[in-house]
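In the block that follows, a single chain appears as C-alpha cells, in the form predicted alone.
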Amino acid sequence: MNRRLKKSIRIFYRFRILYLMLLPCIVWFIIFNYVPMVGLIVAFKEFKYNMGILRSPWVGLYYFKEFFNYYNTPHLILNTFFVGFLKIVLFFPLPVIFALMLNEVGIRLFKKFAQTISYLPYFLSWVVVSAFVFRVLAPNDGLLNQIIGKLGGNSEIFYMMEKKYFYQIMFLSYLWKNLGWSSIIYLAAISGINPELYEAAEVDGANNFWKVIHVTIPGIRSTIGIIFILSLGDILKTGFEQNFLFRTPGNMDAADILDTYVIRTGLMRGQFGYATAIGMLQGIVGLIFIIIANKLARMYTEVSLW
C-alpha cells in the first residue's frame, strides 16, 4: 500500500462522521441525476410503447435537426436565455446583498424575525404563489387595482395578460420567494469569518461598511464565485413550474421557454425522443458555461471547481 493510499484513508477515517453525513446526498445524486442519464438514449430512438426503451428503434440525430428546423426555436432559446440572466444573473447578487445587510443588524430578536420571514416563502410551492400572484393583480378587485383605483387610476388592467408586465411580474415573484432561502448560505459562510480580522479592522480604524468591504466580502468570496459558477450551468434550465403556472393567452409569447416547451411536447404530446432530445440539449449548454466560467475565473482570480 503506498503513502498515498493510507493518507487518503487515514484522512477518510478522520472525517468518517462527515463523510457519513454526506452519504445521503451522494445517494440522493446518483439515483435521481445519474441513473436516470441512461434515459438520454431515448434522445437517439423512436420510442415504442410495446417495444421498451432497448428494443425501439434508432433514429440518429432526427430530434435534434427537427428542434432547429422548428420555426419557434430561436424565439424559445432567446426568451429561456433572457429568462435564465433574470433569474441568474441579475438575481445572484441579491441574496448575497441581503445577507451582508442581516448580518450587520445588532438587535438579535429582530434578526431572526427578519429571517424567519424572508424564509418562509421558500416552503410555498409555485401553484399557491401563482394563485396569490393571480389574485393580487386581478382586474377591479384585486389588491393592487383597488389602490391604484383609489387613487384616481385605471383599475382594470389585467396584468397577467399583458405580455409587458409578464417578465417584472415573474422577476419580483421569483425574487420574492427566494431572496431568504438563497441568503443561508452566504450566511452560513459570513458565520465562518475568524472574528479576530475584525477586530484587526477596528484597530486600524475601519468602521462598519469597510470592515464589510475588506473582511467579510473577501472571507466569503470563494462561496460566492462557486455558487455563481454552477449557477450557469441552469442557464437554459430555469424550471417550468413558475413559467408554465404564470402563462396566459395574453403572455404566452414571453412565457413560453425551452422548459415548457419540452413539458407540453413531452408529457402532453407524448413525444418522449424529441423532448429528451432538447432536454440533452440544455444540459449540454449548461455544461459548456460551466467549463468557460471555470477557466475565466481561474485564469483571473484564486475562485474555481477544479
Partner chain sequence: MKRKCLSIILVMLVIVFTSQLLWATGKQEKKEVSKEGHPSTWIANRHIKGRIFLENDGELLPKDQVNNPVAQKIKEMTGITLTWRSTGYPNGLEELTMALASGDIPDVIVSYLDHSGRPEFPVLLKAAREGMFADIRPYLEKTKILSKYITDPNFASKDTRENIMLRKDFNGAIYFVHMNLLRSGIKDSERIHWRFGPWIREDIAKALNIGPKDIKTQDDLYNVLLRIKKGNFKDANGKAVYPLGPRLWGGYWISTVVRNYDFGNGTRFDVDSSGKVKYLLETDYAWKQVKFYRKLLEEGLIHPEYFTMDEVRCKENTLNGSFGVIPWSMARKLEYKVYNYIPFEMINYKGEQVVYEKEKPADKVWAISAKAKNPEEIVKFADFLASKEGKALWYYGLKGVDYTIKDGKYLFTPKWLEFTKTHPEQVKDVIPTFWGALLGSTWLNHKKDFGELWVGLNSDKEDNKLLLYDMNYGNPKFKYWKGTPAPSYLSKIPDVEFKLKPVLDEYRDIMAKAVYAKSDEEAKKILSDYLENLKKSGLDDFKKLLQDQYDKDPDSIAFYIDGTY
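Mind giving me the form predicted in complex with the partner chain, seeing as the form predicted alone was just shown?
Here we give the lone chain, stripped of any partners or molecules.
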C-alpha cells in the first residue's frame, strides 16, 4: 500500500463521523439524480410499455429531428429563455437584497415576523396561487379591477387574457412566492460572517450602509456566486406549474414554454421519448451555461464551482 493511500485512509478514518453524515446525501444523489440519468436513453428509443426502457427499440435522433421540425420550436425556445431570464437573472439579486435588509432590522420581533410572513407563500402550491391570482385579477369583480373602478379607472381589463400583462403577473407572483424562502441561504451566510469585521469597520468610521458594502456583501460573495452559477443550469428549466396554470387562450403565446410543452406532449399524450429528448436538450443547454459561467467567474473573480 503506498503512502498516499495510507494517508487517505487515515484521514477518512479520522473524519469518519462526518463521512457518515454525508452518506445519506450521497445515497440521495445516486438514487434520485444519477440512476434516473439512465432513463435519458428513452430519448433515442421508441418506448414500449411491455419492453421498458432498456429493451425498447432504438430510433436514433428521430425525436430530436421532430422537435426541430416542429413549427413552434423557435418560439418555445425564445419564450423559455425569456422566462428563464426573468426567474433567474432578474429575480436573482432580489433575495440577496431582501436578506441584507432583514439583517439590518434592529427590532428582533419585527425581523422574525417579517421573515415568517415572507416564507409562508412558498408553502402554497401553484394551484392555490393561480386560483388566487385569477380571482384578484378577474375583470369587473376582481379586487384589482374593483380598486381601479373605485378610483375612476377602467375596471374591465382581463389581465390574465392579455399577453402584454403575462410576464409582469408571472414575475410578481413568482417573487411573492419565492422571495422569502430564497433569502434564507443568504441570511445563513450573513450569520457566518465574523462579527469582529463589523467592529473593525465601525472603528474605521463606517456607518451601517458602508458596513453592508464593505463587510456583508464581500462576506457572502462566494455564496452569491456559486448559487448564481448553479441557477444558470436551470435557464431552460424554469418549472411548468406556474406557466401551465396561468396559461389562458389570450396569453398562451407568452405562457407556452418548453416545460409546458413537455408536459402536454410527454405526459398527456404518452410521447415519452419525445419529451425526454426535449428534457435532455434543456439539460445540455443548462450544462453549457454552467460551464461558461464558471469559466467566466474563474477568469474574473476567485469564485467558481471547480
